[in-house]
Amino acid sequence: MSATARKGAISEPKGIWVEKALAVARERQSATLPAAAQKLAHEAASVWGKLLFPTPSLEEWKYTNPEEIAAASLALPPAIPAQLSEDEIGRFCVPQLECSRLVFVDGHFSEKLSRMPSQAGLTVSRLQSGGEQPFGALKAHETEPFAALASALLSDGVCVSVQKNIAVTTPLHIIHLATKGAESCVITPRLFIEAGECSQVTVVESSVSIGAARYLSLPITEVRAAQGATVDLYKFQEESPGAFHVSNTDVEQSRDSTVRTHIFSFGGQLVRNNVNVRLAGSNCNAVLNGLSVLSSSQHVDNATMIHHIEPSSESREHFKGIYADKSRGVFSGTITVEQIAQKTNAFQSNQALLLSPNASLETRPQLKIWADDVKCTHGATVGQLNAEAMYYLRSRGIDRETARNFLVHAFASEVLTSVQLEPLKQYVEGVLSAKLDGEIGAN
């Protein structure tokens, strides 16, 4: 069959921009990367050749359509960056947090912004630096196409390894930034993360903008986790009002081994998180979590995917989002246990808070359980301010708005509770303030 007839995909001309993109990537790729991430990124454009853009027409994108994107006119950035000070920077830091620090602008890593860590024990490299490195291990590209054409598109990308028994003391924050240099461009941003056994190592990676530059993130990050690891991993998404943002975070868990991902979604036009989780060794403890606020006509869809190989392992997965004007919240949420993964536990939770008889949401939660001795449950629920708790508020002098504004904040509490990092913790905090306060406090 051919790409181009292939049921569910966007065919020619819409998408053409992308043949033009992937043979100046091909020729950057031959001037920067190492052998080996050339002949990923060859794969990955025979695999994008294959599955092209989705549509609605296939059940995974059933809700999320984008027609937009592969109409769009996009192309590389500019080779050079723009050059940013250090006061630009500073805005996209978390406040009180000691961290070492990784600054991407327009794709391309500035030495000048960076903080590099320094513990024994922690590599962190550059993929354009060459050498050994496991970009693409998991093969994320294999399936999805947006993971295809990211892989295809690759530019550069970092890989945070930690050795055998070594505590990582010190949170490595990675600020992937958009400048207005990023108007029509696609960037391509990586992250693979190896967590030795018994290793233990927090990451926080930000996806964020200056301006208003409409454009196009591919984030793809992959996570390892060895015999015991330990690995905390906080996505946060706070990108221009008209950028198009479609992730892929794929995990792999050993034995005994712990993986906590919190995924915050704030801004861009069209958001899809796509979430695979592997729990291939017994005893494994993964945690997914994330909270969507979003306004106007947002559209925000998390997709993951958690499957269960070996027994007695646990996961929870618990997705909050808040939504205002006649913005779309969209929650697929697979949970796949295999017959051998007996005593597995598994929880999954969706719930929706709509501001606006305008905003909606669709969950769809599934369970494939092929074991007989487990406990699987899964829940939704979608409403709007409880009438009765508002009352109550403003009955004690309290304002509407304060009174409303503290109730989302008690919403969103679950998940922001759950963040280990004090500090991280007040910053979403903030940010969720401000939106409050501003782009959605009309509702």
The other form holds:
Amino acid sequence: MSATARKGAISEPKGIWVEKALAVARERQSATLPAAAQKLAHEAASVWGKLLFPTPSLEEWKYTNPEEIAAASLALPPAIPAQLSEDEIGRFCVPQLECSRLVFVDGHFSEKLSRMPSQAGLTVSRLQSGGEQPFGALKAHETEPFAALASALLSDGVCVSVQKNIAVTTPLHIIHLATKGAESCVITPRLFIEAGECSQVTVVESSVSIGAARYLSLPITEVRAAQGATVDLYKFQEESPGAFHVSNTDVEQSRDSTVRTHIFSFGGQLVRNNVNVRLAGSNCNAVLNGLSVLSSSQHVDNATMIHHIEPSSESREHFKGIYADKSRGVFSGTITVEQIAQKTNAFQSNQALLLSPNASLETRPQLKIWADDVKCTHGATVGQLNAEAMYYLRSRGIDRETARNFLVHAFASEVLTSVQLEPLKQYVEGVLSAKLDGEIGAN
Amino acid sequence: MSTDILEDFTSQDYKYGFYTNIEADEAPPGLNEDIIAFISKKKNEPEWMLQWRLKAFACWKQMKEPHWAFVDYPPIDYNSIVYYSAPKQKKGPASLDEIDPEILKTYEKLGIPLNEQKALAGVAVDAVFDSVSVVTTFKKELEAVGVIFCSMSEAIQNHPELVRKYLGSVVPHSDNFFTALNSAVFTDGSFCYVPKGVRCPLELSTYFRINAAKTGQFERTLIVADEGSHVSYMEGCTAPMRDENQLHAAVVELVALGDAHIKYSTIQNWYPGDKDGKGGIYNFVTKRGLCAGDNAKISWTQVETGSSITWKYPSCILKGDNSVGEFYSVAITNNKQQADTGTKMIHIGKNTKSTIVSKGISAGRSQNAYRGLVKMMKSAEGARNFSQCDSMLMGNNCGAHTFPYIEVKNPTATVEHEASTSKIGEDQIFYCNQRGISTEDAVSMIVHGFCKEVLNELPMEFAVEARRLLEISLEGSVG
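Write the structure block of the form predicted in complex with its partner chain for the protein whose form predicted on its own appears above.
In what comes next, the whole complex appears, and the chain from above leads the way.
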């Protein structure tokens, strides 16, 4: 990939801000980060030097052009973060969800706003606090340009480590908040979930903003599930309409493990979610669901790869999108089944609902299969609201907007039903309703 | 389940691999302006045609060979290919009697009813041997209803106004690397024009044969169906067995005006190379149809069993309102064959409709990929597409891949895509065995059932051949 990437890279002077940001990052890193993390940042910086910003001439970036990011002129956030009150953070918490909480403001950890978990067998440590840390173990930074950039600009991170046979009782909510201080800045949230043998953990990761209008968020999440572990990861993104968001989520599963990943995209101007799931053991179970609800000229690109490496695993992938105004949705989903991965069951579906005449969608559901005894299917549908269903509701005295909201909720419910945390499900439905009433209301 | 049966089933030899020793008139290998002028002069072409070729060549020189397809092959040396090879003859043949009996024998071996005696078959044939059209049968019958069916070189001489108007109108010479190459050096092909309101009384057919060594075949087919007309066209291909790879880069253009209907069926059986992947044809073809008027319909049906590498995407541009595009395909790969095939449906007009049914079967160590694009433009109000891509794997050394692209710019458009991958179930075979059906017959039944939707679309004459071909291609493939 790197060879082709070089060919398609944007040359200077666009993206010149990166050079400056990298220099500042290096200085800060030498003061705050442990040696291993500095080494990671250094390696990633040299990878970035080869890859640079991708262009649509690359197949992986055919439908998403990060040119705007390259041209944006961004910097690192100020070294001293803004101070927020408990009330200000309250609106980003999920009501009725009993959870421990980690808050990062403009990329800086806020001890005051966080409520650290205290359960035997669960360790939550920060990158800056040192010790042996697995960050970068899943190697996204070696091939993916934005993962390389995020790793090179590394500032802090959270490692959630669960010991063997421990079920974490309360979910962990990690909030990445961008305030006014992050305006025109690049933040690099980082999370590593290390789930030990037969352990169980649920993590909710929110990317939200308050005050910052235009900034770049480059989160990297790594999940390593040992034999028999169960991990639920919910990624919730509702950033300002001018924000850029390029996330990388890498999951590696050992045998008999289950990882359920949900990706909710509501905000941002240009959003790209790279998700890479490696089923490196037999009898793994992977669920990868996504819901995007877009309006105005938002652009969300979900690029997912599910790699079946060993036999007898199952993956279920379901992405849905609701597109209003001039928004644009992109989905690229690849399922690869290696020759020895017999008895694989892989299901993928991508469904899109276009609510406006100017919304558009590009979808690429791809299968690469080298094993013969497998069941693999994929399906993609694109359409508008069913006119008959609409008529049915209208003829029963339900006004147009309510009827439409009914149908949109019904469309989204397939993804939402798989959310195991009831309060989170309610919360996401609430965000969906608010978006339907507010920004999408006029359609 | 016995792998031996599978082995036997997939390992039958290529039976069209003979070589006919006839004197050929060849250009020296290589590609430059002189060769193009040589070809043009040989064919006694008018000046505008030569200029058109040179323009395409200039364009080709600027282009790079594309490598995005899911296939793997050593670099092609475009300068070692013979771009013109024709059976030597003193004058153009006026009737079948004047044709070299060796050539006729070749076609007889291929089972093509060139002889008028076989008129009962009811198929008008244009046979292309290496680079030039050898004979066209049933000309008179077709002329009676006003249908023009002849070789491309004749068409350039006799119907230059039609050729000038439509040649390159659907596939411009600058479309891609191989179309530019084809436009520069194409030697012959078939031309068909069906006038307004005429329903072509015969099935039209072209048989392509690559005979000479180290030659490339670059034919060009152009079919124009004027308003309200109807034509069904079939195409078949074979080549001798050779150790080196030969390049076949054809261009097919279809133009369907208002209410016209074109049905284009292909049985592609170029030499696929031997068991170890040595030799065989590189089949890099651009096929595209334009539904220019309202209510037009273009239907592609293909059975792809040959070629060592296939790289082909018969497409429809649905420009007229209510126009219809169809694509039915069976692609079978065996041994070390590689196929990257599929279709593009570009919806421009209102209420346009397209259907894609693609069946891929891979056996041996082959790779079989479906690649398709469904594009709904902003103007495609109420357009519909349904796509289904099924793959079947026989044995565990092969691969089946699906790369659909869906782009929707109009919310009233409906797009549905489904794909599945499976193998022949042991339970299915067991069920058949229980009822006294041998494993081999059972496999054949299941494969036919798998491909039925596509085979049913073929014209009668082809359906029989296709079924036989399926069996030959897959002999010995039960896993």
